[in-house]
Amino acid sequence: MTRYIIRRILWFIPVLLAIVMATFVFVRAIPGGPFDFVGDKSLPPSVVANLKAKYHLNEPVWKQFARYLYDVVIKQDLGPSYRYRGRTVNEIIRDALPISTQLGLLSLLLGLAIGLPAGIIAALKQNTAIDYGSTFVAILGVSIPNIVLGPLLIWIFALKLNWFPVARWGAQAPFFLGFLPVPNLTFWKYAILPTITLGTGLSASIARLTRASLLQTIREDYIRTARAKGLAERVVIVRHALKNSMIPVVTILGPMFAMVVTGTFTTEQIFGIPGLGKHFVTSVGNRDYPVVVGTTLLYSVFLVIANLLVDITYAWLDPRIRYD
């Protein structure tokens, strides 16, 4: 397992600097420059030009990029924001990130806590009213999009019942770790609509694969086998089907980690939460190239991270699976 993982790793080097690469070459094919309008104005030519010579956007695309990597590599540095003027990519991560962090974990965690009891439960009790009535509301929440469901929260608990605030976050809350938020009243109340507009479709997902995977792994000649040695209907659920029925569900999370934690730009922008996901669109259309290729580079380590965690976990759930 050891020598698996350091070789993991050392993949991730060529990978992330394919994307990188691909990033950075793209993302400057589009047309327009970041400096062709400031507002609704645009700059003199003379300006542009200094403007380009300022950031090396004369220069040719391989100079550029070479310039890039040795940035990040030795200073660690992502580079100055082209739309926010006096601040680096560094610092608008640094910034946003743990927010987005935030909401992203205990969106997931909620999805979890609902997801995997709601699927589990669906399956044992498959063709009975548990079983549609889960069913139905999974389908109902992959179906009501977060731009739908975020609203409708904020009208009726904050709105109309006055539970909660209409929008923004408890940024100013303490901190545990960096990330983490600790138990105080006044970030819970920021926290809970945003948590549950994201947590919801995330549930539903979750029901939806583990009810499926369950389904299918109940069925299998081992499970049979262990009905018929005699073994509790409890044991072999837990010790054999539900173990092995978790690897689907495990493959989806790593991905949807990823996602949830670098920031939603929907959820964020319907609760005013000043996280990362706003410049994961905002960056392409102010054509902002740092903010464009560091967020997209952070989505990437994130990405191989989790699917690295997600291929250990396979070890673990299924001791048929070796990687030495």
The other form holds:
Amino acid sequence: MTRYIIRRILWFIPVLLAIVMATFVFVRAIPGGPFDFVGDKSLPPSVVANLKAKYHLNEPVWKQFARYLYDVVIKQDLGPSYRYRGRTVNEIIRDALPISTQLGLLSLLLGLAIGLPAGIIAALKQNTAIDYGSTFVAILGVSIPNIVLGPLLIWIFALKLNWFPVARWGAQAPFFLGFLPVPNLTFWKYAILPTITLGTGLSASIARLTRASLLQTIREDYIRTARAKGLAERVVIVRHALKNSMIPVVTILGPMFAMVVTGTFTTEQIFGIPGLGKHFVTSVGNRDYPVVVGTTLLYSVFLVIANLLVDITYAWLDPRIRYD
Amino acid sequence: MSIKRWAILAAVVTIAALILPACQPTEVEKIVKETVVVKETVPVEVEKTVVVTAPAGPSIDEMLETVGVKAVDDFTVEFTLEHPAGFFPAIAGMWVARPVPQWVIEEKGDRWTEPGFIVTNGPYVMTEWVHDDHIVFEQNPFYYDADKVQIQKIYGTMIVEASTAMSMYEANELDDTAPPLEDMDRIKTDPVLSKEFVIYPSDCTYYYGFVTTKPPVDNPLVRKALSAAIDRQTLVDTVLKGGQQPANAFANPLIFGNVAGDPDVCPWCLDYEMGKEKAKEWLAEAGYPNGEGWPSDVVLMYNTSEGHKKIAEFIQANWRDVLGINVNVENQEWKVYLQTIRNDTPLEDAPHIYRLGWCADYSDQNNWVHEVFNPTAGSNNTRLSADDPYVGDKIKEFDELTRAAGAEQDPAKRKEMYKQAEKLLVEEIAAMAPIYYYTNVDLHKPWLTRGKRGIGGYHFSNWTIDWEAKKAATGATGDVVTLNWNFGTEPPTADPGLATDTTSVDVDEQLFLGLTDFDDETMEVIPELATSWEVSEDGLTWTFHMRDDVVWVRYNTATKQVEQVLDDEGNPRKVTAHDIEYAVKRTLDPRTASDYAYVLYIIKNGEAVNTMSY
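Having seen the form predicted alone, can you show the form predicted in complex with its partner chain?
Expanding to the full complex; the earlier chain stays at the top.
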């Protein structure tokens, strides 16, 4: 197992390199550059040349890439932002990532807390009112986009009932361990609505997958065997069925984790949360190359690590899976 | 195995992608080549003033010494211009020319604008800036006019989503917001909100430009017909709904020398009944009676946006109904679009008609008809040329007129010249179809008394809040009169030398004073750091006399106090002409890479130094 993990970690290097290289090249291949215009105004070529010289964009792409790689690997420097003059990509990630991670983890926990029980109950009580009810809610949760749910929650709970503030985030750096906020009342007051907005969508996906997977598992031969041995139904479900049925769920949890902890554009935008989500999107429109590559790299790191954890979890969930 | 195969494939693809574009000269290299050509002319221009000793020519630092800005004494600054410019006092107060603290910039580099480091001289100081979340300004007690500032603190959020800001406004978390279009009908009928709703004029114009070398819009009659067949008032009433003003000329009503609403200029732009008749006549005269023979490939292009799409479709329908012609509506993503409409794009890739907007950098027509449409000195996306077979002579006249108007010193004569220029632009050459003048829709609470957003930013220092009323209504506490404001986005910079966008300019307006400023009501140039100024006979030398009671301040993040910055002798450090000289040279230094450096090209050797490579 250890050998497997080391081998996988070594594989991260070419994978991340390929991702960075592809992003680095492709973002430069999109027509239009970061400095051609400000607003509707075209800049004189002399000013554009000054800006490009400042950021070394006047060099050949391979040279820019070599420079970038050197900065990232040797100096852990992801470069300056072209749009936010005076800020670096490192600073942007340092400021925004902890907040996105807080929201993402809370939402993921909420998603699991609702999604897993709902899916399990629905599967065990298949074709009953509980099953139909939870399936209906799950489909509703998947179908209502955050862009609708967010403003709806704001309207009901912030404007009409006055229970929560409309928007924004209730924690500010410095954080414990770099990302854990002080869980005081202010924090929760600000966190609840966005967490529900993001978490319900996740819970719906988790619930549907859990239900389908568990339904399939309880029809397996080994479940029949377990029952035939005279095991208690609770033991059959918890020890044998549930554990094995978690494989598809864990599979989607990996990418889901990477996605939500690095920031979600819509939820953060609706609630005015200073997370990383917007930088993934607006940096492309701004042609802010270092931010595009930096955020993509960050997301990739989260993704490959999450996938590795998923693979390790497989071995624990299903003893038949062996990596050595 | 599958991971391995995938990784190898990805690596091969990316290496190929990396190498292929690198083999060809990139856009970057082309631009560098162009700049080199420009640079070659530099030594010729500066020979009179610089003794070129080294064969490589003067260094950037040596060239900076020759730039036409000089502190004559501590409180007198003198500018020498490339050519006479009646509008120069407007330029002199722009953010790129505002004094900045040399010693802080040299010590802290790019980080000098962070709270705790930043040293400023305006009515407010920046006490907090949590990026992407909020920015806090507090009153500067050492500001020379501090007695007149009533709002003591500004808490500015950066909520991007207009509907969220609207909800915050309704929950009394904001004192002011720009309501989203979807809420407009509700606001106008709501008994409370309708009283808090105001429409302010804005300094921007929305227009369609014609690529004047691309048939059939190479014919000015066709362009005039298209412009005249737009029902501007109905567009405003049914599509835009923000009280916008239909446009008959390019420059916005807030601009010096504008002819917005003047019935002498483009009367058919404002009178749709007249416009319809004229449009049909002109199109027939151009050879397309009732749209017969109209080519099927004419393209109207806009940058992808729901709002621009609605406008384009409305105007497309106008043209179909009035002229019997079909125009294809297409859109592109913003940065791609901006490339497409450049005048160096191959003609076959350019659209016939494109949409753009223009907002004021400073309140003068020079910033409008000249900088945008002048065929030889402006952006000239419409590709005007004196060789035009139809109206080449008019284009030549327009070229000379906007140059002469910029150089003219007499304001009355300048206004008359710009009126002629606008008539040429929209009537005779018809290079563009003005559509409407933007407005700012605004909701503000009854306890806030606010002004317009003048060119150059909001003047929070002139606004007032009935603090008792706000406390009673919102539950706010304490004695610090606080404005809850939404900037709407993270300001890309607080450095006046680098600002390019309205949010950054709004931040700079609180922190840094200029030699001049614009009046919020009249938009006229008014004194700020300078108390008076005069120009030499030849119009080339401007002398500004400055106040001697403006000091540099810093917010001490440890003691939470605003402190004066002291000089070597322990006296408060004043804002002097030397600071202005430094700021102007810093903006023009190519190593600063200031986007807006080009507005200072009017200053002697400004362009020469800014186009040097390093």
